[in-house]
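Take a look at this one chain, the form predicted alone, written out in structure tokens.
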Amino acid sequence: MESGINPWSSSQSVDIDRLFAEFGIAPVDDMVTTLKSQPSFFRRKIVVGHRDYAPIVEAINSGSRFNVMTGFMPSGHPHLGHLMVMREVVWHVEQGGSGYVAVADREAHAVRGLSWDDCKRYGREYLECLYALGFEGTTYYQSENEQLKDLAFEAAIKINFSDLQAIYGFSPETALAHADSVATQVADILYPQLVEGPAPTVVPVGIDQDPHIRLTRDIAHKMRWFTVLDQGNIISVRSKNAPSHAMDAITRAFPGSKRYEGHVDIPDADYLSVSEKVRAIEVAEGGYGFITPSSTDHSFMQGLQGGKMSSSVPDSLFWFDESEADVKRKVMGALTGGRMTKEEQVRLGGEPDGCPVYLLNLFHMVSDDEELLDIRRQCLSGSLLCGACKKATFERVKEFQRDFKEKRDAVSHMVV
């Protein structure tokens, strides 16, 4: 495989730093210090990279419009790992962004072998826990949406199984099913934009999705009906197999503009201006006008046991609704970054940056900064021991538990 990414795979690991070199994903440090506030995920570094995200900054910061959209795969009961994109959807749409979200439910019957009754089931469980956590915007299921079918069709046109082969690994046993859900993925993303037209749109992501957002970037590309190109003293706008009626509309929005059979050049033009015109008479006379898309990639939270966390191994996670007593004991039976004795963890002190505790509040249980930081300081003196720490949060765990219960409880009518 190309990428070196299985995206349905529960067992492999993924090199950030190889990703960052090979493949164009950008650190995303720099691109976030202009937003007004930044969220946990932002400050603590648990979001890493990103793909052309300055869109969606300066969306932010101006108030203009602009897409989130993830899609959550319904294989099974949502978990811990789940939590770090519902979250990150919820605060793009407190920012304004218009939210979206599918049900990957054909995704699932093609990958996973689910049935349509456990798609919906465990469907419903992922979207009462968004609403749980905020989320306002449209939700679907892609076995259900005929918009998305359609979409997912003739994006499919511009993907051929060399594009699979290369970015996925897929062979000739490849089921046809799993290269559709593949299509469909693409028109997820680009959906927001069919309903509400052309608008930046972010895909926050965990890094091992990151080929389902290359290809659909290049896939937005190529459904567009036009290329613009500054040329200097120029600007160029060349067609990509427009209809005759297009270009006649861009010949006339341009008084002084020349027009050869494949393109038409603009003389003295602004590039930016020239670039959103065009798409709007893309869209007008019946194309798409995609604005590619973006995307966040946050790192892996390690499982309670250390590895990847998984589903496959239930100790290294755990479920929303599983009882109080199973989270104790995963918690308190979780992997830690102390020493191998008491003496030796006061003496030389913990390793808090490698501990799955400790990752815990990272990445989900300590909201505030200076307490998160006081944790890192005593567990680096020793003054932190491992059982302490574990017991204080388990207590963060059951009480995130059961407000989280509550509010579930309290938005489960909105799930249709």
Given for the second form:
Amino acid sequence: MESGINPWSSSQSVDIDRLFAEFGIAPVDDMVTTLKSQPSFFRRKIVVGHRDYAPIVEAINSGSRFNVMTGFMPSGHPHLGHLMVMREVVWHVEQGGSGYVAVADREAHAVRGLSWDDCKRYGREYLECLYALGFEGTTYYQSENEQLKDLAFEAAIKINFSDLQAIYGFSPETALAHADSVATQVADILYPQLVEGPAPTVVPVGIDQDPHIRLTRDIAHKMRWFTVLDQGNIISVRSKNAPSHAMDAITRAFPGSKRYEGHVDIPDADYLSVSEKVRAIEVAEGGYGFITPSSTDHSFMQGLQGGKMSSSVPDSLFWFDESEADVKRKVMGALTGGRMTKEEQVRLGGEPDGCPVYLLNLFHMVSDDEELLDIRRQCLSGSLLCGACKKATFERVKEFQRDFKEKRDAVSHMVV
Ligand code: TRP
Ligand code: SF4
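Swap state to the form predicted together with tryptophan (TRP) from the form predicted alone:
Every component of the complex follows; first up is the chain already shown.
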């Protein structure tokens, strides 16, 4: 398969360097340090890459409009592996973003064969978790959102099978409804702009979901009526089959401009202000004027016993509603970066970097940086042994689960 990553495949080996080099994911750099508040997923380099995140940083810092959007496939109960995206969404809402969450029941039904009833039930649980973490905003089930489905149809006009083949490895045997769920997801990501008008939109994803982002960015661009080109002393507004009334409106809006067959040239103008004006005209004339959506890409913590974290390997993670005894067994039985013998560990220290227990703390269980650093130091120096470390980690997880359950119960009524 061309892209080397497939969001639906169970074998997941994501070659991060290749993604960066080949597909244009940018490393997270100094840009995010201009954010007034630095969430742990940036501070701790959990988010490893992004596409076009600069407009989001700018919107946060200046208090202007932006959206944060994601979707969850309701194919089972929510678990540890979903927590990072949820936290990223909530954080962006706290920074002033308009929040949107889709329950991807069309995808779960088409691709995973879940009944609509199960989709409903599981979907509720995801939304409950989000509200418990502090989410505010719009939530919907794909199957019930008529506007969304219409948008998916419009988007599908710009998606062809060779795209799907190249991006996802679709074959002639792939079900049509699977392709449809791709169009629906593209529509999910563009939906906030349909509702509220053009605005930067960030989609926090695990890095394996980047193909969706790549496709959506491409489609968002194709759905625009105009492209604006900077040609030095001329700004050229090119029509991509814009209706003629929209071309007329562009010509009228820029006195001194010159209209040609497929474009309007504007002398001595400023690229950015022309672009924004063109976008506004496109929307006023009945187009979408989409701003190409952005993403953050986070890395994954390994499963608790090493390897991939996946609900098909139940010991690799815990569910939020799992019994304390089971969670304890999983955490206490986790793989560690410890040595073969106690003597060796005291002498050499442990290896926190590849240690799932350490990563569990780094990703989710220890919010204080000093405390995390302390664990790391003690591990490296051999003064903390894995048994004690896992026990302390389990106590944190237990407290997290208890608190989360309480919060879920308190917000349960918010899920409609
Ligand atoms: N395909 C995603 C998954 O497998 C779910 C999803 C649906 C989604 N719509 C989305 C993710 C929009 C991000 C944005 O989990
Ligand atoms: Fe991992 Fe803790 Fe053991 Fe270090 S002491 S290797 S962090 S379990």
